[in-house]
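Below you'll find only one chain, the form predicted on its own, shown as structure tokens.
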Amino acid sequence: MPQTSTDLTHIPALVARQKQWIAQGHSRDVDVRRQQIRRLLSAVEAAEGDLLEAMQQDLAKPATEAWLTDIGTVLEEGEHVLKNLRQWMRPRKAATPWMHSPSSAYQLPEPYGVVAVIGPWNYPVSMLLVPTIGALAAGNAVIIKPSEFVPYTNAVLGRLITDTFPVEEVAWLPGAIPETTALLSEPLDYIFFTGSPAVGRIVMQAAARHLTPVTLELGGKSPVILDEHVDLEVATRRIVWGKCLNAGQTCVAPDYLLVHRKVKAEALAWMQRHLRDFFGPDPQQSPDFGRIIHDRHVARLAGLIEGQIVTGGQVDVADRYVAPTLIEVDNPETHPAMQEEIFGPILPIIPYDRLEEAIRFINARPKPLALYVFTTRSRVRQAVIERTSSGSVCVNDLVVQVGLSDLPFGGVGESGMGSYHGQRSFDTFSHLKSVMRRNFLADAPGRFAPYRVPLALLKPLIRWLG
């Protein structure tokens, strides 16, 4: 399905005219940014089928998948938005010293403007509407930017927010690279940006031409440990779902997998097991497992098969299949699944013997976007949070915590900066603008030259006081 183009030329007017549409102060309102949410959320719930076959068609995902792990999110977080709202909008009181007395200090969250949300083509709904709600609730006005890769669901995501909104509230900006670097040209207020983190150094060095702000949420190689006392079973079947799904193309997707070598062959043997279980004895053939978004990811992930392979390794071209792959690694430094993030379903699985041997594995790479540790030992849990950085950490489970409205989401580090999510969302595109009140009734002695008051008893004074 072609992919439609925009003429570059419009872009600079549409930015104009987005922010001429803050400037009248139209989106300060709570109510107008509720109705905006409303109205998506609607949308949303009217194209569902649409969108569920879409995504099928760009990226052969589950309707079940699509639907948890695009639709339902966004529903929820609108909902959840629309939940506190006003409450977020409040100003926030804050303290003043006596010598300001009497007096008054508050911030006053106010939007950006323009917001630029460039997503990624692995979870097309979800995290472009996302970080749009979290937007639209600080009043922001969007210009929506999608990935390419994915043109099905763009032409049902296109009509949904062009049939919704006016090009002055929500703009859908189609295209590819020219389109993104027009955009990015632009002196715009705010960009959320979510894909690789070569493209995220890209990104930001256009946005300090203008001094623009920005959120960017990368992707790294994210770890998983594996402790000898923890229920094999279950901890090896969530590992296996979540390395599954979505073909492995999740930005929080386990990417390789530290167990402890007294049991490793019982964890191996359950992963086997786990896999035929959820697809069969041909994944090719299951209606569950995905598809990998282009050919010459496809390329890239068979470079990566070598050494051990446990289970799995297998490649079609034609049908953009790679089959979940198992790999023991025995030497990480230069094993080609070890240098960059997989973002496919193989599992490169390295033993380990003490858990310091662990931590420090994972703390000589850069700092991963999420990380996962299974244990039933609170000391293993606590020295694995405590002793690494991560822009995230899920114990006894994987990627679930990025479905919490509550818990921002967000790396640090190579895997990205800033959040989003819930409150964090609303203040990661609210200017958070600093409020002081005084009135004319007095002035702190000693304020104003000539001074009078030395130095040594002013001192003293001002901290007791304060």
Ligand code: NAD
Second form
Amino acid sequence: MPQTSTDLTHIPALVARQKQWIAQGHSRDVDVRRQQIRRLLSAVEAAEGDLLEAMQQDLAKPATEAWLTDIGTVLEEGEHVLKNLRQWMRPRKAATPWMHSPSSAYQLPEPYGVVAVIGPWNYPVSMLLVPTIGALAAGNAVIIKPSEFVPYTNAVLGRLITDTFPVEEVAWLPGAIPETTALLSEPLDYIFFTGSPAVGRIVMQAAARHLTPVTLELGGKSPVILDEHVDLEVATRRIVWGKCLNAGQTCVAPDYLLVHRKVKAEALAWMQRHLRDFFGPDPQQSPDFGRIIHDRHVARLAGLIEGQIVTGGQVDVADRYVAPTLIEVDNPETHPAMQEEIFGPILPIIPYDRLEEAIRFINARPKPLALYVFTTRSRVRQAVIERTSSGSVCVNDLVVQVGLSDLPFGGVGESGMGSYHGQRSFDTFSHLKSVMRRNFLADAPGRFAPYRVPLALLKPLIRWLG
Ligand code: NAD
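In place of the form predicted on its own, the structure of the form predicted together with the ligand is requested.
Complete assembly follows, chain above in first position.
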């Protein structure tokens, strides 16, 4: 029987053991870090079949989706790190003024120490392993705390981690709120949290006690603007795909659609057609459509289905099924689906007449994790990019911006703080220590007491030398 909880009394000793390992300095060596990442990638490749099967059991994730979003992203991130790590670890030179010469200065990336990676259930492999790769690349020890709602995936991933790493390097800490609370009470050196804004606040409060730095990867309502000048067939196909990926349980899923009134009817027709093409007449029978994580979320989603339902609306609690659902929303201020992050396959559709209205609508709400605009007009594209604020923007597609190793991913405001992926992960998990070096040769005139050089002379001299 796989372990699903942790003896809370073991947590302080685990943190102490990892701190000791870091203090011994092994992870300062680039080869140690590269070898850890290689070991992790090989283990993931070897367990690929078991992981896909487990995600099928937890979330009915189609294998293609699960591989692309949970396994492929981990392998790609790891390869990218292996290729670039030596260069990222190099000291970063800083200029020194003539006044201090001879001298040199640089920033040296050093590990924080013990990093806690606390994850959600929706992408139960990549949301844990992508940050773990970044933390290892930067020379840290890692404690991984998975979500308690994906027992099958946790059984495979927990075994993979414990078989691949000694606990002082990477530890698996299964459990729910008590385990997370106990972990957060420890003097951790960095906390990387992915989850809801509500729990993000709890994490940040706990971090304040030890002044532990945090990255918060949170969620929220990511809008889509669908302009009238657009390839409607392509745009709507991508939107429906993004909404139904993992049954809508994606942090950067399109949450709601703002559609230009002129193309609303045609867009709705296209979306219904794409849904039929993707999942047939009854999506519940399709092997390519996932399930909701647990009954509580099915009940919550059922409560959001209200008003003018264009298609879908069916809910089967026993099967944890919520149909892909399109709803026309007349009054977004009161419609239940517009009051919280949906995190399910329900798409509220709100018409607008002028771009200005759509921008105002978005800006009146918390800053989203992602924002999408579909248009062929550069004026519209630029207005949306420049006059809104969000973690990321993707033009004429959605979700795929998250997959770029070279493009940092993160939120802003209510959708989070900090970012990661590729070099940004390395920087996130490194303390960039400033170092300045001098020798014993010269000192600037007037530096030491008694201060006899008149200020009127010193100021222009410093400016000139600086
Ligand atoms: P959650 O916040 O409920 O749980 C996340 C983690 O926190 C889990 O490991 C859980 O055990 C722990 N936790 C829950 N309650 C806690 C508490 N009171 N005290 C301490 N720890 C607690 O989130 P979830 O339901 O697992 O995931 C869904 C949310 O995550 C959505 O809001 C989604 O948008 C967001 N998300 C964000 C990203 C991103 O990259 N920005 C990615 C995936 C999911």
